[in-house]
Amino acid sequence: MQKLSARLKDLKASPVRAMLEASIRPDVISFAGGLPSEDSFFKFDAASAFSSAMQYGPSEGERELRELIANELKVRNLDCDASQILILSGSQQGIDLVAKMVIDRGTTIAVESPTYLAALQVFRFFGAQFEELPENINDIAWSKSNHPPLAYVIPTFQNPTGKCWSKDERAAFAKTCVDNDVILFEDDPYRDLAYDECERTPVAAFMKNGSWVYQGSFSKILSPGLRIGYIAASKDLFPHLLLLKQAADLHTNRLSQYLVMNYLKSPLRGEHIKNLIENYKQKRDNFALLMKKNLGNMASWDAPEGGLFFWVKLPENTNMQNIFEKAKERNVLFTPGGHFFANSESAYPSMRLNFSHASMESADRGLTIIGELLRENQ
C-alpha cells in the first residue's frame, strides 16, 4: 500500500457518529446524538429556490444571507458586516477551517473540559495538544510570553454540559483573550434554544480589539440536513478563512442557502421559534421527571437552561464501558462522558442524554433500562 499521510494515524472515528446507523432503527431508543425532533423542523416551499441556485456561487456565500445574519448578529451585539461572515457546509467545517488556519502538528489549544467531541476529533487530526480551561475564569494563567494561540468555547449552554457563562465570565474570558493575544473561537449552535432566562451575549461581542471567530449553526431549529452553518470572523482572520473555504469545496451548497434565506425572511419564523421553544422545554422538563424516576439517587444532573443535552455524573466506581456494553444490547444508546475530554485523566464517570428525540414512551424505557443497569453497577 502507498505510503497515506501521518496525519490518518491520529483520526479516530466520532462515537456519536458511529451510533447514529443504529440509532435511527425504529427498536433502538437513541439518547446519543444531538438529533432534533422531527416534528420541529421548518416547512419549506423549496420550488422558489430552484431556478437561482443551480449555477456556481461566491465562496463566501450568498450576499443576502450574509447580510441576513450580520444583521442579526448586530441584534446580539455583535458588531460586524457581511464581509465578515462566511457560510459553511454545516459548522463542523467551520472546526475545520480554523483548525486549519491555526493548528500545526504540536500546537497547544485551549479547551472547556469537557468539551465538543466532534472539536476534540478535528483538533487531534491536526495534531493538537490540549490546555484544559479551568472552571473558574479568572483562574486562567496566561502572559503574554506563556498562552496558546486559540481558545475554543461554547459559553452558551454548552455541549456536553448544558453550563450557560454569565455576563461577567464572558467579558473576563474576552479580556483574558485580548490582553494576551489568544484568538477566540467561540461556538454557538445552541443559543436559540433557551428555555429559562439566562445570558447569551456572544463573548465576541465583548471583543473590541483582538481576534475572534464566532461560529452559528441553522441545523438544530431548522435541519440538521441542509448542512448550513456560518462563521463571523474579526477583519485580521476572515481572508485566511476565506481561501481555506476556497480550498475546501469551492462553496456551500446554494439550493440549501436559499431555503435558508426564506426561513430568515418567513413572517412565520417567530411562531416557529415560539413553538420549538415550547415544544423542547416540555420534553425537558418530562425527561427530567423520568430521571428523578428512573436513576433516582444513582447519578447526579443539572436541568440545562437550554441546548438539547442532560450531562449525568456518575459514581467512581461505575463500570462506563461495561454499561454502555449492556445497554447497548439492549437497543438504547448514549454518549458515555469520557469521549468529552481533551486530556484522560480529567475523565469521570457520566454521561451525556439527548432529551430532544425519543418519545416520552422511549425515554422512559430507556431510561428504566439505564436506571437498572447502574443499579447492577453498585
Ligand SMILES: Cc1ncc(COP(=O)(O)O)c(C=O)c1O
The other form holds:
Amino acid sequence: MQKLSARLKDLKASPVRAMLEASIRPDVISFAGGLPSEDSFFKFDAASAFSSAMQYGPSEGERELRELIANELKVRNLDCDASQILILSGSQQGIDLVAKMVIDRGTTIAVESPTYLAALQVFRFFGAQFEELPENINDIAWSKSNHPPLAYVIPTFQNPTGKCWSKDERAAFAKTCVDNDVILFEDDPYRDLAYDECERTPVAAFMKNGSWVYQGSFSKILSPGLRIGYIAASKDLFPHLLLLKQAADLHTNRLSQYLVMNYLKSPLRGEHIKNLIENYKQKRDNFALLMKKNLGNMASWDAPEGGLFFWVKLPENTNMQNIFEKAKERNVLFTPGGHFFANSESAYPSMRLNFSHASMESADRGLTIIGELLRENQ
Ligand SMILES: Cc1ncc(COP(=O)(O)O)c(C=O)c1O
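So that was the form predicted alone. Now I'd like the form predicted in complex with the ligand, please.
Let's see the whole complex now, leading with the same chain.
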C-alpha cells in the first residue's frame, strides 16, 4: 500500500460535481448545480488574444485586468489598489488559498449555516472545525481572547439561501470582525445577478484597518468554463496569498484573462449584463409560479432577490434521501440541503433548486415530479 497523506481521509467528493456529468445529459432536468444558461454566454472575438497569451505570465495576473477590477471595486466602495488584486483560476481557488493560509488541523473557523458546500469541502480537507454563525449578528459572542481566526461569509445572494444582508448587518459584521481580530473572508460571485433593489456594498468596504479577503468571479456573468475569479485582500494578507498562488499553479490561464479583459472593455458589456439580468429575473418569476403550482403548501421558500437558487424548506418528516433517489431515477436532479451544513446537527429537510439552467417546460416537468414525490412522502 502506498503511504498517502492523512489529510486525504477528509476529502469527500462534492455531491454537485458528482452529478455534473449526468446533469448535462439532454434527458436530465437538473436543478442541482449553479450552471448559467448557455444562451447567456458572451460572443467573444478571441483571435486577437491568442498571440500574446502563449508565454508564462505574472503570478498576480495581467496588470491591466487587475487595474480594471480595482476600478470596478472602487465603484462598489471597496477602495483598493491594483497591487492588492490577485487573479485566480476560478474563485474556488481563492477558497483553497485562504484555507491554506489560515487553517491547521483542528482550527475552528466561522461559517454561515447553511453555507456553500464546496467551501466546506476545502475547509474540511485542511482539517477545519466549524463555528456556525447565529442568524442575528448581534448574537455573535466573540472576544479578543476567544474568537475564530477567520469568518467565511456570502452576504450577497447567499449560496444556498439567496439571502442578502442589510447595510446595518454589513457594517455590524465588519465591526465585530475588526474589534475581535477576525479575518473577514467575503465570497461574492452572485452580486451582479440582482433582480430587485437591495444593499450590495461589500462587507470588506466597512473593514477600515482590519484584515480581509474579498473575492469575486466571472463564472456567473460571463462563463464558468473560462475559470477566472479574483481576490482583493488587505495589505497584510496579500503577500501570503500571492506565494500560495505561485506554489499552486504559477499563474492563471492567460488566454482566459485576455478574454475577460476583452469583455470588461467591450462596449457590448452593458447590454449583455442587462439582458442576462432580465432573462434570469423572468426565469426566477416563472420558477416561483411553477413552485407554487407544483409544491403548493408542501414546502416553504422565499423568492431570492438575486443569484441562481431557491432554498426550499420541507417538513420535519421528509425522507430527503428517498426523494432524492426517486427523483434521480426519473432523471430529475437537485441538491439535498444537508450538504450545505457544516455540522450535521444543524441540518433540516431542505433542498436547493437552481432556476437559471432548465427551460420553463423542463422546470415544470421536474417540479411536477418533485411535487409528486413530496406528496407520496406525506
Ligand atoms: C459561493 C460560491 N463561491 C465560489 C464559487 C466558485 O465559483 P468559480 O470557481 O466558478 O469562480 C461558487 C460557485 O458556484 C459559489 O457559489
